[in-house]
Structure formats: structure tokens, C-alpha cells
Amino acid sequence: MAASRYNSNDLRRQVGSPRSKGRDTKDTLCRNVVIYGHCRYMDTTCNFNHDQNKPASGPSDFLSKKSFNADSPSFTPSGQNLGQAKKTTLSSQAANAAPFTPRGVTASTQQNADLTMFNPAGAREFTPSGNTQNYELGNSNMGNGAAQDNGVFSDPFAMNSMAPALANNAPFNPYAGDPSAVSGAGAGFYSSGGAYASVPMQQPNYHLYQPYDAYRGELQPWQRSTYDYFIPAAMREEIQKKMFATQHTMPGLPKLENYHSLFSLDTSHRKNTACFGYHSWVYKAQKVTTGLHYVLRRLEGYRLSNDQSVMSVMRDWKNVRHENIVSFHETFTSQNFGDSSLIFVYDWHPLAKTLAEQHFSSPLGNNRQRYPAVPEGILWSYVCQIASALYYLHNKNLAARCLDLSKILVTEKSRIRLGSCAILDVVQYDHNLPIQELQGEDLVKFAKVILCLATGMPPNLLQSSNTKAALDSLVKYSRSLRDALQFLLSPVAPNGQPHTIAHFLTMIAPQLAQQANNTLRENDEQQYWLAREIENGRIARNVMKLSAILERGDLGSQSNWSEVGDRFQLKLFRDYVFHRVDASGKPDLGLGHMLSCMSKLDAGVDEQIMLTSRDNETVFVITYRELRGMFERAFNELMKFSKSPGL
């Protein structure tokens, strides 16, 4: 509501406080009635006017009229004419100027007002000025982010957009240094642009636990770090790797009568028939009965003519268990890859690798080339597991007839076994060589063996070399290896008589001797480090049924059962094991003394410890002897009422 124009000073002349006395103000109309409409002191001690409509006393005539009344006259400020307002700076026609655009802007930057909101689908990726470099997989022709330009955004996690780059890249090796190559691993099968090439290979995180090792020398003699109390780093990633290898499936592959979860292990598409006549596949699959893994070797398009010659030939071999041979199970005839296929059974060794892939590997594929030759020791001991099979295999009144690079594995370090046995019994039973003859040529194959690895050469270049002229070749070995080698390419000895695997043992007897002593020093090496892992193992036990008693609550008709009797003391154990803190308060996580209290406990020792409530009201004085009982009692408890065997 506007008002009339009026002075400040006028108004307090005319308008009373209601708390004025001693004075005539019968004619003043209170100020309470002019602002408010009442006044809460009009009959009581204010002696002012409160009736708007009686006339106020005094010279100016502002309370004539109604103070406020709604017919008042608009306030117009002095000087102003009512008929004609007062021209503004900006004009009307101001709304409709285009936008500030600053100085150097061309026209053709600027936007519409309604688009001015964000639109993820009409952004651009950000490219690099200059760099033509494509990241995405598969393409280098395009810059990144050109596939963007059309205004719709991929999706980075679509494996649609990844298969044809993965179909392009090496197949999968899961012994090779980087098995992230996925697509089309090895079988005829199924092709590279099968269901498996848009599935990426997930790497176990045990990168994430290797120990960052503390400086040695800012701890004292008797201080240990964390990772002393486990395996060595190396050790544990290694067993990881193969427990990760076991667990590879491959989608697509068919499953057995008897096997699942096949997964290819051949390196290559390439099909070779030097070795069996016949295109052969390997697979590791889990067996359904047992769930135990093994190694399928696939021959493609064999049909079985004679099964006794099977039957006959499984049983000589199935009994064959030495640790130098893969140990052959079972084979049998499948006609699921589509084909006739004859497939044995071998056991699996995650991770191993044929000398082929160890000593003659070659990143551009190029087997015309000469390798580095191997180091005398290790050639000595691969000549001593080898013998070592031949021998036994040949007192059995077998042969090995499989001695070739591709097919001798190489399991651990410096640890070979020969694989692919009893295949070439079965394929070739119908030529009918004599054993002895058979035995013969595994010497020679033996002698070829480790000449290639000893010359650098390949097979197919050892072959159309002269034999005689690669042995003269020789002569930074020694002359025992030499003689050696000599003696296995002779079939007869100077007498007339054949040469045996037998006469070859006697002949390297001071390397088996060595050989031994190595494995035995190996085999001390490894009975150390599984000493250390089962006190650990004790240790993680004896938490997990600590773990079970402590804050359970009732158990049976027993309410609260582990805050009682002795439950609450192994839980004032638990406390000065685990959530033990220094002087400031901050947690102590020494885990020396985790392991120390834990191992103490597992025996049972008569060493006294002090063990205080968390309120610091009660404390114990006990042994680990008497903690020992008590938690043994509350474990059998527990298992009273468990349908578990326990731990």
C-alpha cells in the first residue's frame, strides 16, 4: 500500500509514543493505531488518541485524513511528469541484439541458445595433435577417435568391435612368456573367428603379491622380514601360474564320452604328420569321474582296423610309471570333433614346454636359422634322463620310438620327460619290427637329440647335414660328451656285438653320479621350504578354529557361549595376539609376534603370558599350556553340535 508524502520529523510531531505521561495528549493520535491498527496500552496507560477518526491537533494537516488509506495517491518522487516516463539507457529493442562475441571469433563458432546444454553423443574424443597413432587394437590406419566422428559413441567394453583384432594376433600358447594372445588357439576344429576369439584371457593378480623386499642391511642379525616366513617369491608365482593353467577352459571345443573342459595346448595352426603320419591335436580336459586333469593327444581322421593290437599294446604300457616318461592311462575312438579320431590319454604337466620350444624358438618363425648352443651341464643332465627312460623302458621289452624335440617336455628346470609314448605302437603295429631293431634306432634318435641341441641346428637342417662332420664340430665339449655321442650313433660295437642302453650307462657313470647329487640337492632344497609351509599351515588351522569359537553367541540351550567360562579367555588371547597397540595407541601389526603366539600355542608350552580385558577390570596370568586345553575343550564343544567332520 503506498502512502502520502510526509516529513519524518512531521510524524513524530504528530504522532505520540504511547508511553508518554504528564503531558495533555487527549488530541495526539497514537503512533501504536497509525502502524499497527491498535494499541495494547490504550486502556491502560496511554494517554493518547486512539480514534483514527477524530482530528489530530497541530499545524500540519498530515493527520486530517486516514494515515494509510488504500485511497491514497500513488508516490510519484518530486520532479517527475506522470504523463510521460523517462526515457531508459538500453531500449526495448535490446533483447533481440545477437550474443558477445569476442574479438578474433568467427561467426561459424558460435551456438544457437538452445543448444547450449551439454550432448555427450556430439562430442568428439580427444585426440593428440599430430599423432596418427591408433590404440585400438587391430587398426593403424585410423587416428584415435575417428571412429567417433559420425556422432555416436562405442561402446569401449563391446568384444564385437575386438574380435577380428584378436583373430589377426599370434594364437594362444599358455607356456609362452606372454599368453594374452588369444585368439584361435590351436585346434583344426574350430577357426580363429570362433566363439573363443572374442573372449579375453583374464591374467591371475599374483603380480599384486610380489614382496618388495626390505633393505637388508637396516635389519639386525636376528630380524626377519615378512616374506621370510613364506616361500620365495619366484617359487610361489611359479606354483600360481601352473594352479592358474589348470583352471583355462576354451568355449566351443566339444566334451567327451568320459573328459570336459577341453582347452587347446598346441601353439600353432600349423598341421604337421612327420611324427605319427596322421594330424595330431593336444588338449588338456578334466576327467568326469575322478576331476582330475589330463592331456588328450588327438590323432585326426585314424579308424581303428585292428582293436586287439590296441588292447595288447594299452597293456603293456599302462604299467609303465617312471619319472622320466608321461605316463600313458587309457585311449580311445571319438567321432565328436566331427572325424574318426583316436585319441590317448597322458597325464598333465601345467606349464611344461618341448625342447623345440625351449632351445629353438624363434619370434619370426624362421627354422633355417642356427641357435645358441646349450651349456654343457645342462646337456649332461639331459643325456642322463633320457638314458635313464631308454633303460627302463627297454628292460620292459619296449621302446620309446617318439624321441623327438617336439615331444620331449621340459617340465620343471632342467627337468624333461618323454611324452607321445605308445602312439607309434598302435599307428604301426601291422609292420611288425623287431623290439631289438626298435631299441637300435631309439639310440640313434637319442644321439640326434642331443646333437641338435649341442650344434644350435634344427632337425631339418641336421638331416641334410653330414652327422659325422656336426660331431667334429664339437670341440668346446668335452671329449667324454663327444665319445658319448659317438658311441649312440655306432649301432655295432668294433666286437660285433649291438650296442644297449646298458652299455651307454656304464660308459657315463661319472655324470650319473653327479646328476644324482643334484637331484638330491634340489630334493633338500624343496623338503625345506615344505617344512616352513606347514608350520604355516598349522597356524592358518589353529586361527580358523579360533576364528570359529570367538563371537559366536548361544550355542544349544547355552546363551552367549562365547563370552563365557573358557571362551572368554581364548577372546582375551585374541586380543593380545591380534589388536595388540603400542604406546600411542596405534595399532602393532608385528607379524613375528603373531606367528611366535600362534606357534606357542599349537604346542602347548608352559611359558606365561598376562592377558588383560579391554576395560583393564580383569586380567589372567596363564600358560600357553592352559590357554592349549581350554581351546581344545571349546573346539569339541562346538563340533558336539556341528554335522561337519571339523578341521
Ligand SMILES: Nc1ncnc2c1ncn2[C@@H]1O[C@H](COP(=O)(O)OP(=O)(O)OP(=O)(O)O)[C@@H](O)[C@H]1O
Given for the second form:
Amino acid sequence: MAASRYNSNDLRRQVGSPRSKGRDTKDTLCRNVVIYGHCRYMDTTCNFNHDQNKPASGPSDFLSKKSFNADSPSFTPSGQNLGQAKKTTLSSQAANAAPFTPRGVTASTQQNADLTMFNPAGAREFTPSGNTQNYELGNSNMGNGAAQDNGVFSDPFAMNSMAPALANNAPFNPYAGDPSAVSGAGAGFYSSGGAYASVPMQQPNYHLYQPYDAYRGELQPWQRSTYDYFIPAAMREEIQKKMFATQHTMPGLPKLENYHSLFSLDTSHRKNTACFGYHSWVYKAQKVTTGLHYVLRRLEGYRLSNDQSVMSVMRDWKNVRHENIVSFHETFTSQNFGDSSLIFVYDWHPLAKTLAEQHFSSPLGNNRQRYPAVPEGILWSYVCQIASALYYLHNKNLAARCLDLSKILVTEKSRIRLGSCAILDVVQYDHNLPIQELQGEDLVKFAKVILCLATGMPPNLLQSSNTKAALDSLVKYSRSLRDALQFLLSPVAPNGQPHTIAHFLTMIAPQLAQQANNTLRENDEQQYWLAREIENGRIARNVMKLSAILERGDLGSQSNWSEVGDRFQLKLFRDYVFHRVDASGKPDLGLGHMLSCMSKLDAGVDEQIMLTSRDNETVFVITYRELRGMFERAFNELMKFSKSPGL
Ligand SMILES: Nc1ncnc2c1ncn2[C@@H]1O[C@H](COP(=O)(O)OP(=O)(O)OP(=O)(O)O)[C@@H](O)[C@H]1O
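Please give the other form, namely the form predicted in complex with the ligand, since only the form predicted on its own has been shown so far.
Shown next: the complete complex, the earlier chain at its head.
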């Protein structure tokens, strides 16, 4: 077994100052006297000889000694319970190790570690100021436990790693704060390009929880702790609502050949036939073969007389893919609604609203009410997106045709998609109609959509009033917006050339640039939250695995499987991570502790933790690496008994 089981009483006995070796030191000249001329402990606790005239005797005289190690007198400052660290490496699996673990330990062992932590301030006096002695660097024991545990700890202050570079005997003081001295002292180690320029980079451990910088808002500490780990509540709510909307079902609707679980999306029974010349109904449905969700638009009572129209629409529209157009997939007829219906299948965009619903509180019908005008920033966003979609379609020799407030979809804040494309190409099929004419109509319809939103007039109200007068009334909007609408409404330029969407795009180039910038900013923000959720997803997976292992009782022929062997330590680890209590016995629900422990488990770092059984009778000192091995073994064992693919 990787970890050792100890009795907590044994451990407690180890806490405290290590004992002196009881060596006779009064003949040994105190090194502080040699280096500094005096020793501040001479009248108190230092037992060494402070009389320089008295000849040093015996082999312990440090002047004749080459090595500088933990046994040297001046490494034993009184008042600090550093004691004399053993030169031999101390394994984490030895019972005596835990209380003396100085660095890299977790909260549970930190209090004890404070006693043995190497304190640069406290050691200041031992910094050699002259070239009076050679350090045996490769062997040096700083008294801070850095060399413990077979190199498990990497101590940034340990000098072992610098030994080759400092072999030229130049004393190196890591606390001197003098970069030039560093490069001078260890020329082979540091490049001449700069004192720290070539310090070998430590590779980050990619498995540890490393979210981006903390949320920058002005929040209270208790709020921050939540915001620091998860996506904003509003964003999460929106995504959850979308998932919820996708799962909606409605009894009583027929099942079609390829689609089932229909759900009506219509918000009203009053349907107008203005768009297609037929009543149309909209359903969300799931495809039988793939389980994916789609939107079906049904034209009620439509009799297909010309197969040609359907063939040409399938050919032209099936491969139209643009971020501002609702993708069309297929069209078919159906008798399952009790009539002869023509059905068009589109992408499903959960929580989509039409522009009319968004700004005019649909249904429009014969609505003659005026609504608040839409702010110019949003209008420009719509203009740029619709223009981009039309540019794509016109370049493909297609026309949108169905540009209507009740058929353009909005998702999120102002994301636009042209919906119901391809329908008019079937129901008003005329292969002799010149496409340029339809594209010219697209521009005028486009202008009218924007004009409706800018004036707050529903389409029927706008139609009955003078378009020019409506345009002139837009005094609170910028000149460039009015010019853009004017351009779209006039079919030809003064030179007789027809206006095209390509010309229009050059006209609104500054707004397109602004729109692109807004999109990039949103993209950056989403990347930020995505990065955070990736970390959380990884941890959620491990929590699921751990829960699958623990408290499950028997497995195969082994009774109480999850309570014995490696699983026992995993159970104590679970307690350590999730069931902590503070000094007064109240639950400690710090998310930071949980996330950090779970990510260290995932990374299998060499950091040690102390796990204690609930009855305080058993204590384990164990590394995350060892726990990780147990975790994997236990889960793999579990998988052998399972038919499901696992996590
Ligand atoms: N592809 C889609 N994805 C998600 N929702 C959609 C999709 N297409 C339409 N919808 C939604 O279905 C609902 C009904 O759409 P519809 O086009 O019938 O609007 P309407 O206002 O009822 O228009 P009309 O009166 O002309 O039928 C709207 O809320 C719309 O947002």
C-alpha cells in the first residue's frame, strides 16, 4: 500500500523541538564571531567559544571543515525550534515525517510546518559576507527540510540545483537583491542577457485549477467567491432556459414520418396569411433518426402541384449556411394533420423571438398602435446583420423574399436570423422571374423593416402612410442611418445603375467595423467564461467518479468493498475535502478548498495531506499522487463490473 497507517498518538509525540545531539561545543569557535566579529547569542543561548584567542580544537573546527551543513553551529539559532535536521532524507511514509514537513503542505499540516519553515529573515545573519569558506552546495541542508522526502518537495530556496553553476566558489546570496551579483556569481547558470532572463522556466502544471483572473467587478467577498468560480447567473439562467425550452413537449399533436414530439411554437391562434398566402403553423420537433431538434413550418391546406418547385428549392437552399440565416433542411408534404400540408424544416433556435414580438409585442394583425422607437445602436446592429445575410444570398444568386418583421428571428440581445427562407420560392414558384428583380425587392423590404422599427410603426401602419414622410420623421437618428435607408428605398442610383447590396455594404463600412468589434468583444467574454467552465467540468467529472466509488457497499464477491483497502483512504479524502469543519465544529463550505483539492487530485501532485479518520484513531499522511493512483485503481475496478462505458 502506498500510504502508511499511523496512530495519531505516535504522531503527537513527534511534535516539538528536536533534541540536541549533546556534543561538547565550548571549544569550538563560534562562526558568528569569525564572520561578524561578534555573536548576539553569546550571553544567552550560544554554547560555542567566543574567545578568538583561545585556539580552536578538535576536528569540529569549522575553519578546517569544508562542508557547511545542518550540524554547523551557526545554523542553530536559539529561540527557533529548528533543531538539527537529519542529513538523511526522510520519507513521507515514515511516521516521524509529518510534523516536520515544511513546504508544500496543506492546511492540515501547515501549523506544524510553521515551526520548521525556513525563514530567510531569521537566517540573515548567516549570510557569508566574504569569501571565507566554501559551501558544499550539493550536500547542503538548509535546515528547512527542503531535502526531505526523496526530493518530493521542490524548495525554491534550496541551493542544490545551483551547485554546478556556482562551482567557481563565488558566494551566492539569493536574498541580496542584486541581479548583477547573481550573473557574476553564476555566469554559467545565468546568461549575460539579463540577470533573470534565462532562469529556467518552471512548467506550469496544466492539471491544476487555473481559472483566468478573478472577476473584476466591484463585488463583496462573499459574492466574489461564487463569481470567481462559475459563469454569471444571468448567462447560466439563459442557457438553462434554452435547454428547458428544447425539452418541451405537447400531447395531442400528430407524429410525422420522420419527426416526433411536436410542440407548437405559435403564440396566437390568429394567423395572418399575408406572408405566404396560407395559414402557417410552427412546431418544434425531434427527428426520429438523430434525436436532434428542428422547427417545422406547416402551410395548411397547400396542395403541391409542381414538383419542380420543390426540387429546385432543395437544390438551391439545402446548402445555404450563414450565421444570420435560419438554415433550411428539407420540405415534404403530409396528411397527418388532417389536411394536405406542406412542411418546411429549419434549424431550431431555442427562445427565439420574431422582431415583431421583440419590439411590437405581437401579434401584429391589424395593429395600428405606435411603439417606442428602437435605439440607433440596435438598429445598426440589425442593419449590418441583415445586410450581411443578403450579401451572401445575392452572391449565391438567391433572394430572401420573405423579409418581414414576423419572420426575422432575434436571439440573445440582438442576434438576427432571417427565417422562413425558401418558402416563397415554392409557393410562388416562377422560374421566369429575374433574380435581380427579387433581389431589388429584398432591399426595399429590408428598408421597410428598419423603418418600422425606427418609427415604431407596425407594417400595416407604415404601408398606409407615406414612406418618404416616415423617413423624414427620423430626425433623432444620425444622417448616415437616414442615408442608408434612403439608398435601400430607391431602386436605382442617379446614374441609372441599380442599387445592390454590395454597394450598400461599402456605404455602411464604418458601422460594419463597429459591429465586428462588438462581436469580438462578446467572443472574448464568452471565451473567458468557457475557460472557467472547462475547469469546473473536469472537477465535476472527478466528483462523479469519487461518488461512484464511495459508500457503495459490496462489489462482486467482495463485501463492503468501498470501505476497505484504498477506498478507505479515498473516503477519508472525501471527508477532508467536503466535510471539513471549522474550530467551532461548524461546516466549512469554502469552495476554494474543494476546487483546489479536487484539481490537485486530478493532477496527482506530490503535495502531502493528512487524513484523519472520524474517530481520530487513524491518521494517514499521503500525497495526492498516491491518492490519484488509488482513485484510478478503484474506478477501474468498478468499471470491470460495469457494462456502461464509464465517465
Ligand atoms: N427556427 C425557429 N427556431 C425557434 N423558434 C422559431 C423558429 N421559427 C419561428 N420560431 C418561433 O415560432 C413562433 C411563431 O412564429 P411565426 O413565424 O408563426 O410568427 P407569428 O408572429 O405567429 O407570425 P404569423 O402570424 O405570420 O404566423 C415565434 O415565436 C417564433 O419566434
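Predicted model only: the values in this text are computed from it and were never measured. Residue numbers count along the first chain shown, from 1. Take the two forms, find the largest set of C-alpha atoms that superpose within 1.5 Å, and that set is the rigid core.
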Does R580 shift between the two forms by 2 angstroms or more at the C-alpha, the core having been superposed? yes
**Q.** Core-aligned C-alpha movement of E237 between the two forms reaching 2 Å
**A.** no
### Query
When the two forms are laid on each other by their rigid core, does R298 show a Cα shift of 2 Å or more between the two forms?
no
